[in-house]
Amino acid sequence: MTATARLSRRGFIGSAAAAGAFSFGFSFPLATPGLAQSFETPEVNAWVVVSRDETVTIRIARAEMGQGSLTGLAQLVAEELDCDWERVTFELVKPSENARRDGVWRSMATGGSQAIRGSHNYVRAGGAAARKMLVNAAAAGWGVPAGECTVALGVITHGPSGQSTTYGAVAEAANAETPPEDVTLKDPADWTIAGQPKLRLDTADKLDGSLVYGMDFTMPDMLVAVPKACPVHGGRLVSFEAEAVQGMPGVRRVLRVDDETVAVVADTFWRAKTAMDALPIEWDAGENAAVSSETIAASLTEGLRAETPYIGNQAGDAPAALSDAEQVFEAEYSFPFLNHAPMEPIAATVRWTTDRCEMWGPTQVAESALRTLAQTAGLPTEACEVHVMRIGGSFGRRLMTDYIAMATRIAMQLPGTPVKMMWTREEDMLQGRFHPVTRCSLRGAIDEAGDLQALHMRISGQSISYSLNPEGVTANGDGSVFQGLEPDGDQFRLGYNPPNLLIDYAMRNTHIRPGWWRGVNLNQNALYLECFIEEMARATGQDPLAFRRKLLANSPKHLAVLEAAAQGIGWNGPAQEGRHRGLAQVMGFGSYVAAAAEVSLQDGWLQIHRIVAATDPGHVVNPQQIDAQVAGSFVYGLSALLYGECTVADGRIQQENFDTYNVLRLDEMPEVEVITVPSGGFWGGVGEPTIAVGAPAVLNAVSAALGRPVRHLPLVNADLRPAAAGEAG
């Protein structure tokens, strides 16, 4: 059904939405009469620029890095525009235009899977604002009125006179044009352009190797900084003898960069990166130096059987249920620190002077960048410009902007001079921001008629929260690590509803930076609950479909996408000789989505044959992306099941590249296949929910191949080993 939308420029009116229909205001200008003075080309509105030669130019403000979402917000948005897509192209926002502009993009922060269910109602009001403003200027040139005329791929005619225009002839004029106060959106179900499965509009500079990602950046007098900082997290920087490599080709500099960090500034990165493997270091560890992957675990041991405050979700009595129950099961699951690894490291390109700061490079958060970018360059951000390039790969960790302060204090001790800070791929993998490390208890109880009474979970491991903000977690602790777990009114997210439940948390942290990692707590909660729910449907002889069919009886959209994986596996019928299923599902990011996965084992070769997705994001604005999406959610997780683990030996990561830390490879990868059941009245996310169901379907697979759980990742130690395709079964 179609939505309106109140485009306000008094200030706030406020939201409500009803039965699927929209209206909402906002405390700034939608668009702004008189052109953008920092942009070239004139103007519509802040979204869109339609140039004389008819190609529609739309404004993108969230970060694109692989993800597709600059694709889909350019298809929201010319959708209600009623441009023609062939001629679309885009264009990215720098946050202090968005700044000077009174905030017309709103958040540009890119992370939670939240670029489009964000966003979406905004950027659709912004694409139709800009065609009833063309559509005004066409009619006030033929002096008709603006609702005798209709639009198709651009062009606008007046039906009574048969007289026709294009979007590209009237732009200007249309600029001219006051902002309207209510524009109405389309139902999805009218959509041509959004729902569609168009082609990326970022595609084609990567494959003819044209386009220039912020490791590839480069301008005249450009030096290259290579940084090194203590390989201990929260060791210092004790000395470094720069004379011993002063007079090495192309270096210019051996800078102290903070207290644990020095940098080595060289005309080439190869020359810079050579210097500063030679360079003489003394470090300082610190009491961190004692850490090691053996005491975190028996930290975080202990915390399992320590009393706690933090409670994420509760009804009934569970721990009195439990202790009342005959039969009761329980288990222990880990999961290790894992690293973002993106194939791009960390680079920025900064020039500092003392009245003017700039910074070229990547990032998730634009806005925390330039305020990073100014409050390190010790300048108004009104001084300071960040020039947003898309990114190879981020996963969560750009999220943080401690590389761009890196950058910048390195580039202040080279005033004028442009910097390309680059972290070496070891230095990239060692002072990561890591997916924290948690392990979790799990109880159950099961009554005679095999129905689940009780569950308690106890979750123990690092807070994100606490290690960025530590004001931030209050005394009901840090509700992220309970994402998927949570309450959701009257309904648990986690769509289980057992009479008695606890769920509750120990917080150990360590002196390994966590970070979030793609998908963050909800990775490791899907995996200890799912993992559970399954062991204890076999460990009662129920058929893990059938058990969880009881569990979802009051949870319709958990259930739809969990019966459609199951039937695409075909999970009601025999498998193939030799091979083994398992099964998965959960809320998070919006939507809800589910996993059925097809294993073999022979000689402790695994192979994964086949992963059958269900997702229900509520909405669908590219099909194609979403196929893909789910697909690279699979290769992440799948990685992290296998191989992923960093260890700590020394106060260190030991894993320093790939050679190290592996990840799936081509002829590893199964088959896959996406089942969409958008059930609309909802936007969800689509980048991150099903990473954290393809790890416990394939694990709860290859339990039921080994016949016996399996509950510490990666799966190469418990002597499993990824084969290539046709290696197994």
Contents of the next structure:
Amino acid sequence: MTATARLSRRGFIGSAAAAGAFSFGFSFPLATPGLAQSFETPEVNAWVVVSRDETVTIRIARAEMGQGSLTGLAQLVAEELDCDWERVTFELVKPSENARRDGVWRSMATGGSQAIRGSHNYVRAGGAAARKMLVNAAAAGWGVPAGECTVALGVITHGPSGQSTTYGAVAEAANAETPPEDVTLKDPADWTIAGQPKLRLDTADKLDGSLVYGMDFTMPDMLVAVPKACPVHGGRLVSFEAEAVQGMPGVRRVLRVDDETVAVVADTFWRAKTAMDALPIEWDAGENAAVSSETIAASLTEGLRAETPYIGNQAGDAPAALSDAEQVFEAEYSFPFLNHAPMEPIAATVRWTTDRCEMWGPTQVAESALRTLAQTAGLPTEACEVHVMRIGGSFGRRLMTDYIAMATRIAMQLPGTPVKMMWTREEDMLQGRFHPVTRCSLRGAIDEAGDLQALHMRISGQSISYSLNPEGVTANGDGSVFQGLEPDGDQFRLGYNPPNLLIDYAMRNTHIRPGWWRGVNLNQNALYLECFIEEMARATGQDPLAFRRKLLANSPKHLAVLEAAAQGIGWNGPAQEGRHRGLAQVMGFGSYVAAAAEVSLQDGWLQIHRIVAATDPGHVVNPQQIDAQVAGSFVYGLSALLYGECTVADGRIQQENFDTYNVLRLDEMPEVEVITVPSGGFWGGVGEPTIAVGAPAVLNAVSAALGRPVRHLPLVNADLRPAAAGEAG
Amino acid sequence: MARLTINGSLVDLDIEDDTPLLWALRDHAGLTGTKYGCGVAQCGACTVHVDGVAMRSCVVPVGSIEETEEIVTIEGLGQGAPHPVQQAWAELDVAQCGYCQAGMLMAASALLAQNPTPSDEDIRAEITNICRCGTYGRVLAGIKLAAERMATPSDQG
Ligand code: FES
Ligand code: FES
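What about the form predicted together with its partner chain, after the form predicted alone?
Everything in the complex follows now, all chains and molecules, and the chain you saw is the first one.
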């Protein structure tokens, strides 16, 4: 009777097909559009469907790309619903459905670690409302006051009369109940489903190959398009010789997609790619061909000294205090371009006709994906459909919808034919939306007592908003470049408050297209400041933890996670012979995070032995998923620290695959210890903030081991031999 | 034209000899569980077994495979009953986005077939697949759990 839901976690192999009917979350082309088509009962409300077999389907509006929020959100709904978690499954919401129902699921955007912290109130309210409607329906059937009924595990009981029924039995009647005007949410202290280390709801089909990602999608008569855009961003496609490849196996069309892109359309990916590799193409790279990593660095370095109106945080008079000070430390750091490089490269299937356009594929922003689709297709949004899918990793890449527009332009040249656009890894690497490049100069004045009296931090570099969200650039510049350095705010807040402080920014944009990369600007800001803080501590003979304690006197939550991480690594005791430690802390995406790392250097390379993370996210919805996110954040952040760098020559990105864009693998994976110290009263994200402390904690440990600071990423370019002279930069 | 033995069935595929096995599986045999991640033998997302040995199918032309060689893909791993690595992966919630996991599971099962009691160092050296979500810690734990189970089959429960 409850086999489907149970199987999805207990006997996962047998369940995959059964679960699939509910969980793919997209309708196949011939199916009637709309939700819950596979259920014999109507929904209770927008969030909850209970079928007669007691399966509870919870609707999820935010994208799932591996971060696990799908399960966390379902836990929050199920908690208020008081259903049996073992019978819970999920269904993904389509943006068209959200629009038709006046945004009942609110924002579908999934970025900025917002999935849970940005929706916990209304998803819990959705679960609580459904519970009320189910209980009211049962009570009405019995003719008893609803207030006399209790619920446990989806069974409603009327104590006085001893009657009981189930959610599945009253679900249909509940649909007709008036939705309650307000509901009382549980105190998190009373949670039994939320807050628990539940296994993911969406695992089974990842283990037997049955999960259909955007790359895997197929439908009858579908063709595959492999595009190639001008490798120099902003350059032009001049011409291509279609005749040279038209006779190759499987090739159907060679077409101009837009001013800078050509595509080969064939019956399969490999045939399209083979023809693309053979296609003679003439590009006009334009003036950007003169740009290189060196010219970009020169422009950013100029920005470090230039006048600028953009100020992110200011107290006292830092320039004056610095010029009067006796002891001033200075450093210059840099952070390179990085590609998201999710394991699933970009892919999307679009079918266009003169009156309808549909997309089957992944997106982190389903609603703007639908708008992009409609605008490109020249159709009203009501005539369009985005069939969302679970994503093979994204890390911010699919917050941008460029690839949806591209897939649509291709499909529009083959009316009625579904076309799956698939990027090669090389195309994905060249046409990414890169972590912006910045440099930073820091100057700090330390007085005789060892206290930081003045700090000036100048960031120079690329603005993501300038490229993607111009309205985000105001008279104060792109405010988001100050992530983690702001004087106040509940998302990002600098914990340090020296008496004289100036943090400012010189915007220096490049033609390399930037994007929101997991952790965004918190990554470099935390690295710059946390490494400089530790440099100053070591230079003045102070313990880096004790030095920060003084600076964080008014920031107890910042300090608490730092203390927890330091304790976890054994900061107060000596490290093993040859091992060195570093720390970092930051507040970002609503959470307080810190890391402590222990490394050793051997033969010019490092081994990261241990890394401890401490996180205060306010509330914990699923502790084992937090562990997974924190460990994953370290892998992501440390891949960048060790290897990640996209360089530019002749205007184009030089790294085209994992052989030149290396990432952390299992052999280098440190032991990770996750400490979660939820202090309650707020809701912070966990998918991103830890990335920003992993790299500086390790870099600080490396600098401690070397006895001199390393200030430029990635470490693979640095000389890590202790005796080497002069690396300072 | 290629004749291959895939998951126990003999199939004829109308393709060029130099087509990588990965694309023969995905585009012609309809088995999309084997993933494309890099195409240059770097990431391991495309790992399958050929006669029990883990191979990166993106760089293996179908023309180089004999019809007698047994190709097993993720769809064929644990046919009938889940393979111990699949069971361990489910219990430890190893997968995040899941995209790399077919390759991880194929690499892990091939490792255990050759070395039923791998040390941490063996696992770290042998599993070179890329996971951008960063599941490495649980992959390591999953292989060890599966190894324990395989050593004492009666304890499987
Ligand atoms: S796709 Fe074959 S190793 Fe990456
Ligand atoms: S689970 Fe996402 S790439 Fe490995």
